[in-house]
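The chain that follows stands alone, in the form predicted on its own, written as structure tokens.
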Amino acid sequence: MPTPFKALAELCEKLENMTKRIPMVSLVADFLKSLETDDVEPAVSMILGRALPKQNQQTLEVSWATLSEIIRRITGVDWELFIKAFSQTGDVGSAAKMIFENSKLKRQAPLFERVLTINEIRQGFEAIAQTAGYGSREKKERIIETLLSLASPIEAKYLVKIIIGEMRTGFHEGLMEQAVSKAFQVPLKDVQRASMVLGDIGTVAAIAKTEGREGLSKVGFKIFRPVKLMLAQMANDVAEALKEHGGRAAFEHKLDGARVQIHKQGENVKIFSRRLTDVTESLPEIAETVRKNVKAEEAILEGEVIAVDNEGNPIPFQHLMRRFKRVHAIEAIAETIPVNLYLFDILYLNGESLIMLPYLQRRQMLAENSGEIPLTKQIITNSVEEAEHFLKEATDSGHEGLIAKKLDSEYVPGIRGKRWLKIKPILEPLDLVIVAAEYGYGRRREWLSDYYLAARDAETGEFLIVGKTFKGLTDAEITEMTKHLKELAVKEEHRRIFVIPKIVVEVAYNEIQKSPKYKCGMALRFARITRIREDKTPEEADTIQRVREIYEKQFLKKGNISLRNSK
């Protein structure tokens, strides 16, 4: 029997009010066990706040302005009620629920009796994502209006949260892996391995439901299905990296570019961004370079694309992002913003996964299969002095710093661990999310140019403000930012708007201070935006736990009144 969407909404409501992880996992596991096979993947995706499977390259492309207009139209509620509800909850889904509870909408009996199912919601999302071209906005609106017109207040709450991609139940992907393991009685390590390879726990859950452990054991890499990226932690300096890696490590230049994953099968090449989005059309010369140089029939490679000037020197990241957004008139922009590819890893070669091999062996195999494509510059050393000299060489060449890699480390997709360590010579910038903005003054009076910056709480999913800045963006960037923020605006008061947290920016600062001004108890000093991170999602932004860690580290060599003890 198809599962009512209301059951999923009620589950999410319970999760939102829970804090202990074991009961949360048990609750979700029991729910997954009760589902029909066809409902498993959509349910897992929706619980995690995804409208479509993670591997799906399509997006809904529904703005908050459009969604809010539909809600106003079908409920007939004074929008001031929404603003009041949002002020109370800080959550658009909860505010939508309150509006539906006060709705003047009179449903006809036949419609009221109809039950929305998980599968019907998924079909609606797929139809929205597939709608394009002339009249597409109106078609999308009709689909959403139909779904919301049938929804109860609690269903409306979670429909809205899924559509805008802001679930905030505190139930993250790692907990979902545990729930899948428990629901279908498959060892957690098997679930985690399959999730790493497939890059989508929803798909893993569906296989576990139908085929169990045996099915998951058969999961392997598939060309043109992007794999989660291995991530690096921060190290304060090269000495710390060497100590962590047993006294000897490989150091590579950390380029100021965009990380890409390249899949090749015969003459077919596809390039995926850090967000696992297909960007092949935007980088045709990179695809052609791979075709000419990589002779292997099948391969999955990792590398960095950087924008360069006429002499081959790296230029700022924002220029590169213009390339990633462009799908038309590529030849013209390729002349003004040329790009270079540097490779640094190989995950798959001619039918064989290489991720279990040690780093040094993968690097050798990469060199043997990259043709004339350069690899990121590397040294292997046990000398702090030599590594520091290499770091200076990297920064003098316009790069960000170094990546230290443990010589015998496997490639672990989707995991941020100490096998790889980032080293930068300056205070590490933070990737933060804009949650509100204010209009400026003087010549900036018509622009949203003062931005409230927030870090994500890894435990609750809440975005906590850590500072405010009006510095860093050009006039052109501020104009474009104003347009985007207005589309995401949820509430406006005086000269300030509150927005759905979608836009990620890289922020430099002088230090992190103790501050009673913000809920988190910390504030960035002299914050300034250094670039817009269009390659990152809000879920990839830095966490408040990371901000607190940096705060504590500032005082390792001087007196400190503990942030935690001073509250």
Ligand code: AMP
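Heads up, when I say rigid core I mean the largest set of C-alphas that superpose within 1.5 Å between the two forms. Numbering follows the first chain given and starts at 1. A quick note: this is a predicted structure, and the numbers were derived from the prediction, not measured. First, how it differs from the form predicted in complex with the ligand.
Superposed on the core, the two forms differ at V547: its CA moves 2 Å or more between the two forms.
Superposed on the core, the two forms barely differ at T66: its CA moves less than 2 Å between the two forms. Comparing the forms between the two forms, the C-alpha position of Q513 differs by 2 angstroms or more, with the core used for superposition.
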The other form holds:
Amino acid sequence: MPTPFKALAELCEKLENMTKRIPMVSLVADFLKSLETDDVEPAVSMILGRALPKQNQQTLEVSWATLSEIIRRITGVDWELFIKAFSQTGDVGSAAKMIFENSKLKRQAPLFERVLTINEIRQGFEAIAQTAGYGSREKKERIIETLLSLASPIEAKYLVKIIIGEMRTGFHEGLMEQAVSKAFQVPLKDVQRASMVLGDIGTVAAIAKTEGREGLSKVGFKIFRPVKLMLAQMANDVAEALKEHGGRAAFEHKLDGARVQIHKQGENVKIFSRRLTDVTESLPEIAETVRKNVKAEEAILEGEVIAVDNEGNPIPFQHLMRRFKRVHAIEAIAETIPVNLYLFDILYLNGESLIMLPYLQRRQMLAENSGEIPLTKQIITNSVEEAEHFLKEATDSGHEGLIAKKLDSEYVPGIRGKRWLKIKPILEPLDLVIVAAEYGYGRRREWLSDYYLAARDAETGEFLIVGKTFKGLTDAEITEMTKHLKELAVKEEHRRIFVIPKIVVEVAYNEIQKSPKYKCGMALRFARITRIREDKTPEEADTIQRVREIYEKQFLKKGNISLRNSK
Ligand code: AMP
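Output the form predicted in complex with the ligand next; the form predicted on its own has already been displayed.
Entire complex below, previous chain first.
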């Protein structure tokens, strides 16, 4: 029997109220066991807050402005009630539930109860994602309206959360892997391996149910299906990195550009961004370079694309992001913003996965297969002085810093581990999320130009404000930002609006101070936005724990007391 969506919504609400991981995993495992095969992948995706499978390149593109308009229309409830509910819960889903409960009293009972199924909702999401072109907004609205008007309050809550991508039950992908392992009685490490390769635990769960361990072991790389990226942790300096890597390591220039994963099969080349979306059309000359230089029939390569000036010197990252946004008139922009590709890894070559090979060997194979395409500049050393000198050379040439790579390390997809360590010379800027904004004054009266910046609490998922700034963006960026923030607005208060945490910005500052102004007890001094991180999701932003760590280190250096001890 197709599973009712209500069962999934009830499960999520239970998870939201639980804190212990083992019972959460058991609960989800039991739920997965009860599902029909066709419902497994959609259910896993939805529990994790995804409308569509992760590797699907499409998105729903439904703004909160649109969604809230539909909710208002269906419920006919005074919107003040929503605002009140939102203030109480801080969550759009829970606020939606409250107003659905309230409006149920007023709405006519349907002639017969129609049960919404998981399958039906997935079909609705697919239809929304596929809608494009003239009249698409109306079509999308109609589909959402149909789904929501059949929804009970608890279903409305989770429909809204999934559409907006704000699940926040605390049940993350790692726990889902455990639940899949438990539900279908397959070893956890087989689930994790398949999940790394496929980049989608939903699909892995479906394979685990139908084909078991044997099916999972057959999962391999497929050209044109992006592999989750290996990421780097932070190290304070080169000495720390050397120590962590056993006294000897490779150091590469850390280029300040955009990560790309390039798939090649014959003459076909596809380029994926850091978020694993297909950006081939934005970078035609990079695709051509790869076609020309990489002789292998099949390969998956990784590197960094940087924007350069006429002399080939690196120029700021913002210029590059314009290239990713503009798909039209590419050629004109390609002329004004030239880009260069530097390769630094190879994951797959002619039918063979290389990710289990040590870094040194992969780098060697990369050199043999990259033709004339340059590799990131690299040294291998056990000397702190030599590494420091190399760091200075990198920053003097306009690069961000270094990445230390452990010589014998595998490529581990999707993991931010210590095998790669990034080293930046200055006070590390923070990636923060805008949670509210205020209209400016004078010339900026009509613009939301003053931003509240928040860091995520890794333990609770809550976004905590750490500072406020009106500095750093150009007029054009502020106009764009104002438009974007209005679409995300959930509450308006005098000249201030509160928004769904979606936009990530990189913020430079001079110091972190102890401050009673914000709930977290800290505040950034002289914060300024250095760029908009369109490539990062709020989940990837810096955590409040990281802010506290930097704060404490600052004081350690000054021989002062720490925030935690002083509380
Ligand atoms: P971050 O975005 O601060 O976590 O830093 C990691 C990013 O640095 C990677 O995702 C790459 O986009 C970028 N990067 C630049 N140069 C290199 C390199 N030589 N090796 C690996 N990543 C690099």
